[in-house]
Amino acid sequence: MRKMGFREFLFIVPILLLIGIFSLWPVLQSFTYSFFDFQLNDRTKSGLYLNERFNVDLYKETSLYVDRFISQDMETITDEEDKARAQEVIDQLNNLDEEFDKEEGVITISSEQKEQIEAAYENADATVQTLGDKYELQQEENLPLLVEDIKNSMIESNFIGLQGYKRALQDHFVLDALRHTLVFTFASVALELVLGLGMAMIMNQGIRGKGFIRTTSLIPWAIPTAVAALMWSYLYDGSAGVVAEIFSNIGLLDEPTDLMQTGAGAMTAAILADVWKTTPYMAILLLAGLQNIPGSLYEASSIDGANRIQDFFRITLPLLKPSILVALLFRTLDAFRIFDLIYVLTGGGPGGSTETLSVYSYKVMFGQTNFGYGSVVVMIMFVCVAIISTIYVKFLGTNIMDRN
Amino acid sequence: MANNAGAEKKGFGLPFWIMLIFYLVIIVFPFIWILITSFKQTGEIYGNNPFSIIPDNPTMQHYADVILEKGIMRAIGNSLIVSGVTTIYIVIVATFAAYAISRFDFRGKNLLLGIVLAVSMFPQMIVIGPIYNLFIDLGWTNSYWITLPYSSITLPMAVWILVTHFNQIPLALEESARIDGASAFQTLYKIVFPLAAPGVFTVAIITFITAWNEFVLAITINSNSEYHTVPVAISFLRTQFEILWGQVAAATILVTIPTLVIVLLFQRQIVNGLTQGGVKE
C-alpha cells in the first residue's frame, strides 16, 4: 500500500469538503439549534443569540423624545429636588446616546452595557412616575410608555438550554409521532421481510423469466415515493378508488371512504403502500444472499433424507442470516424515516394520526418556521436511530467494517 | 448457481405458480390501473361506474393538460439536469475517495469510513433546517445549486460500493504501473478505472435515481414551480381544493417512463449495486 503523501492526500479533498460542509455541518447545526429558541417568524428570535443585545435604532429614537418631553415640563417641575431627579434621568440617557453614538442597528452589548441601560430604565421608569402623580405634564400618558421602549430596547438572548428536550418529552404529539414511527416501522419491516423472503426464494429457482421478474421487481423501488404515494392516493380514494373499493367488497371496510379517513384505516393504507414499493428491493438484497449457499448443502440434506420445511430451518435461514441483518437494518433505518410517502399519500391525517417524527419535525420547522424546536424532535429521531444502529451493529458484530 | 439445478429437479405444484403470478399482479397491478385512468374522461373517473376496464370514449385530454398547462416536461428537465449534474460530480468525487480508502495507508481512515456509513444512517431531516437557512442566507434557493446538498444522500452509497469494487481489483497492475514511474492519477486513470468501469456504471445509475427520487431537499430549498423537480411536481398536482386524478395519472405514467427505460436497459447493474451495500461476502 501507498503510503499518503500530499497528492494521495488530494484524492480525499473533496469528499472531505461535501460530507464536511453538507452532512456534518448541518448535523452540529441541528444539534445547536435545538438548545434555542430559534424562530424565524419571531424578530427577536430569528437567529441563534448567546449574548444580550440591545436594538439601538430602538433606543436613539426613544431616548430623544423623553429627553425632549421631560424638557419641556421642567418649568412645571417646581420641587428643586424633583428637578435635579428628571436632570439626572436625562443625563444617564444622554450619556448612553454618547456611548453607542457610532452604532446602529441591533449589536450585541456587555453585562456592564446591560446593567448601565437597566439602571437608566428604572431610575427614568421610577422619576416619569413620580412626576405624573406631582405635576400635570404635558406629555402625561406618552411618557411611561416612552419609557418602556427604553426596556424594550433590549434584546434577552434565546438560548433555553435543555428546556425544547423537556419540552418535547412531555409533548404528546412527539409521543404520538413517535408512537406511530414504531408502529409503521415495526409492520411494514415485519411484512416486507416475510414477503421478500418468500419471494426471493422463488426468484431464486432455476424458472424461466427470472429475468423478466426481477425487472418487474425493480420498477416499484425505482420510481420517485412521492409519485407512487399520489398513485396510490388515487387507488385509496374513497369514491374513485379502486383499492378501497375492493376492501369494501370483501368485507374489510364498511364504507370506501373510511380507508383514508380513520386513523387505523390510513395508517394501514400507508403501511401497504410502503410493503407494495420495497418489498421488492428486500427480495433482491435477499436473493443475493440465497444465491450464496452452495446447492451441495441442499443435495447432502436430500440424501440424508430432509424435507423442504427442514431445509429451510436447518440450512437457508441460518446461512442466510447476514444477510436478513443487514437487509433489515437498512430498511428498518428507512422506515424510521419515513417522510415522502406520509406527506404526500396522508399529509399525517386524518387528525394527526399518522404524523410520523420527520413529518411532525417538517411540520415544526416549516409550517411553524420553529426551528429550535424541529431541531429537538430531530435530535430526538438522530438518538432513536442510533439505537437501533447500535443494537443491529452488535448483531452482525463486525463485519461491515471488517470487508474494508 | 449450483443450487439452481438440484432445484429444478424438484419440480413445482400449482401454489407455487399462483403465489408468483399474484406477486407480479400486485407489483403491476397499479400502473396498469393508472394506464387505464390516464385514458378516461373525468366524468368517468368519478362517474357512475368508475372501475371499468376499458374508457368508454378514451382521451388524450389529461396529457394535453399537464404538458401544456402544468409543466411537467419543465420539472422532468429540471429533474434530469440536477440528477445529471449530481451523478456526474458523484461519481468523480466518489471514485477518487474510495481508490484512496482502497488502496492508499493513512491514519484516520476507519473513521472516514465510519462517518460514511453513519452519514447514509442519518435521518436526513436533520439538515434539512441548516441547509435551507444557509442557501437563504447564500441566494442560492430556486436554483440548481440543490444539486451540492443532494451528496449527504449519493455519496456514501457511491463510495461504499467503489470501495467493495475496488478491493476486488488486483493490486499487482497497479504495481507494475508504478515500478513504470506512473503517479497515483495515472494509475487511477489508466489502469484502475477502466477495470474499474463496470462498478462506477452502477454507481451512476444508483446515484442518478436517488436523486431523481429526491424530494424533501427539492420541495424545501427550490419552492418555486420553475425549479420544481418531478417528485415535486407531481405532488403539487394534488391540491387542497380539487384532485384531477386524470392529470395525476397522466403525469404519473410521463415520469415513469424515464425510470423504466433505465430499469429495463441496466437492471443488472442495479441489481448488483443494491447488492454490493454488504450482503455478497
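Positions refer to the first chain, counted from 1. Just so we're clear, the structure is a prediction, and the values are computed from it rather than from any experiment. Whichever C-alpha set is largest while still superposing within 1.5 Å between the two forms counts as the rigid core. First, how it differs from the form predicted on its own.
- With the core superposed, Asn94 shows a C-alpha displacement of at least 2 Å between these two forms.
- Comparing the forms between these two forms on their rigid core, the Cα displacement of Phe247 stays under 2 Å.
- Relative to the superposed core, Leu143 undergoes a Cα shift of 2 Å or more between these two forms.
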The other form holds:
Amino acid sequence: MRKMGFREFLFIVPILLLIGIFSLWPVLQSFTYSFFDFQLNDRTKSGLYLNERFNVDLYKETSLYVDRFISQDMETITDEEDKARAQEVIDQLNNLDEEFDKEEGVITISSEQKEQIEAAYENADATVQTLGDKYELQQEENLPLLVEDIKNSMIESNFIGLQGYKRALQDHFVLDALRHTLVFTFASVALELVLGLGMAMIMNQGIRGKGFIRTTSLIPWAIPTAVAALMWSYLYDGSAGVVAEIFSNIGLLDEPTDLMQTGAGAMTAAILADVWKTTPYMAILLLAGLQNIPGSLYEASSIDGANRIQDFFRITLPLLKPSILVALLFRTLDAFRIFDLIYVLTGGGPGGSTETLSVYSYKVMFGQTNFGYGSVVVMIMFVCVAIISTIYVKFLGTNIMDRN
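Having gone through the form predicted in complex with the partner chain, I am curious about the other one (the form predicted on its own); can you provide its structure?
Next comes a single chain, given without company.
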C-alpha cells in the first residue's frame, strides 16, 4: 500500500482544520476551564487567573464612594487625631487612583503595588471601625462594606487544579446524574437494538411496498427531538394523556398522574419516548448490514438442512457484527449525551430523578454560571463515552476500519 505523501496530505488539511476548530477546540476549552473555579456570577472569579490580579474598575468605584462618605462626615469628627487619620485614608486612596488612572479592567500588578493596596485597605478598615465606634456616621452601615470592596479588588488566583474532579467524584448530584444517564442509555439502546433488528429483518424481506415502508418508518426519526418530547408530554399528561390513561387501565399505574410524578415512571416515560424516536434509525443502520450479506449463504445453509433460527445465529449475527458495532456506537454516544428530550419532557424531574449528566452540566453552567465545575462534569462525560466506545470495540472484536 502506497504511503501518504505531502501532496496527498494537503487534500486532508481542510478536514483536519474543521475537526480541530469544531471538535477538538471546544474539548480543549472545557478541559482548561475544569482546572479553574470559573464563575461568571462572582467578579473575582469571572476569568481564568493563574496569578493574582487587580480589578481597577471595582477599586476606582469603591474609592470614589469611600472618599465621598468620609468627606461628608469630616464635620462630625471632632477629634483632630481622628480627622487626620480620616484624611490620611482619603489621601492614600487618591494616590492609588492617580497611579492606576490610565488602567482599566483586570490587570496584573507588582508586589509593591499589592503591598500599597493592602496597606490602604488595612488603614481604611481600622479607621472606619474607630470612627464608627466614636461617632454617628451618615453611612455607618454601608461604609464598612465599601471598604471591604477595596480588598475584593484584589483577585486571587482561581486555579484549583484537580480539586474540581475530586469534588465531582464526591458530589452525590453528579453520581446520581451518572446513574440516571447509565440507566437511560443502556435501557434505551438495548430496546432499540432488539426492536431495530426486528424491523430491519422485516424490511429486508422481498415484500410489496417495501420502499414505502422504509420511508414511513423514518418519520419518528425525522421529527425534531424537542417537538417529539412535547408531543409525548401531552400523551403522558396525567389528566388527559392517552398513554397515561392506557397504562392506568391495564394496571401498570395506580393513577394516570403517577407516570410523570414518580421517578421510575418519569424515567420509563423518557426511555419509551427515545425508543419510539430512534428505533427506526437503528433499523436503517442494521438494514444496510443485512443487505451486504450474500443470499447464497442462506441458500447453502438451507440445502444443508439449517432452519431459520440456525441461520440467524450462525450467519446473520456473525456477519452483522460490523453494522451492529456502528449502530451501537452511534446510539450509545447519542443516548449518553441526551439533553433535549429529557430537558423538554421532564426537565430532570421529578426531584432530579431523570437528571442526566448533560442536563446537570447545563444547569450548573448556565443556571448557576459556574463554568468551571460544569466543565468538570462535561469532561467526566467525555471519559465515560471513551470508555464505553472502547468496551464496545473490544467486546464485539470487530475492526471497523479494516477494509478486508
